[in-house]
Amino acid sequence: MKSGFLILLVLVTAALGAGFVAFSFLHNGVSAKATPTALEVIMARKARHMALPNSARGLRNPVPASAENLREGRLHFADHCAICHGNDGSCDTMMGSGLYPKPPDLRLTETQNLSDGELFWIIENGVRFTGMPAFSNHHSSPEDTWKLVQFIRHLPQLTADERVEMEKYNPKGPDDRMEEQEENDFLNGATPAPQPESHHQH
């Protein structure tokens, strides 16, 4: 009798589950521009504390806390990861601002309250059906993974002289080299070539 009160439950819940994500898509198609519900942020966040494995929750950052390593992280963070999430985390950014769904602000409690393990795993093996990848052998060493972390915990505290110093390590387009090789020029005393004058034939 519970057993079957139990599977009926599951199954009820699961077309409950089924028909909000075809509402969901027959409301706002499949465009990224459509802000979650906060039913689908809540099922969201269950869903990835139940893929996280046990084993993950309970890591430890071997990686010791130093000045050092906090700053090693947070350029790896301005190079890697601030595309998407902000130098602040805030993910306030063309990227972060497009992507369904959104990624999370990483100073707010939601995040900050995972343990370093679960965060670890994140950062390692990415979130399916988000814009998270994984990292895992492609760009970083669990050492720096670690280091990631250490960050992401400072975040909450980041100083305007630790964002300056970030901004010099995001990724930059052809324009903003060419701009900024322009301004060290002109701050070390050179001169821009001499544009060639125009001649007009009357």
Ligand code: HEC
Second form
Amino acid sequence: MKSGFLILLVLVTAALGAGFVAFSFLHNGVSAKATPTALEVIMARKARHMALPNSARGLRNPVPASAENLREGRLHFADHCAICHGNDGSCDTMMGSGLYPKPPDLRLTETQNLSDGELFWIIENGVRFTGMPAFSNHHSSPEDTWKLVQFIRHLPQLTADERVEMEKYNPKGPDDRMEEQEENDFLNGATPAPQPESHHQH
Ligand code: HEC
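For comparison with the form predicted on its own, kindly provide the form predicted together with this ligand.
And the full complex, kicking off with our chain again.
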């Protein structure tokens, strides 16, 4: 009886979801520029929550929250995640703001209320039909992912110094590298002052 009700609930949710997808396609085409409606966000989060295995949700973080582990998670985040999520987790980035659905502000309660196991599962497996990639295939060990979970917990208290250090670990293009080299040469007294660079607009 109980499972019958659950199946019905899943079917109704799926039908409503499909209806919304159809409505939003008719409304906005397939452009990623729009912002999902509040209802769409709630439904997507509910569906994701339901799709997550129960066993995964209850997992405890086995990695101790030492200063060293937290720093490793922070620098790893700067290297792999900040391009979409921003060093501060605000998701106020060129990539993040161009996605549909957009990544949420990781400092807010919606994310902070997810269990450690849920955060771990999302980082390892990604979220289908969104820009959130699965990281378990390519990057390092589950331990690294647990350190990222710890860093996400730390995000609401991120300090200015920690942010400055993260900027050194953000992936850089050739222009940024050249500018950095010129600044370093200048500081070491090797060359005259760097010329101000004209940056292209994003
Ligand atoms: C290419 C862009 C992109 C990259 C890179 C990326 N993410 Fe995400 N992330 C997203 C998007 C989009 C979502 C929203 C998924 C959804 O709507 O369910 C998301 C969601 C999440 C969530 C769930 C937050 C919530 O409240 O629903 C966590 C946690 C997360 N990302 C962590 C990470 C970590 C850690 C990394 C680096 C290892 C990372 N992400 C890299 C785009 C990205």
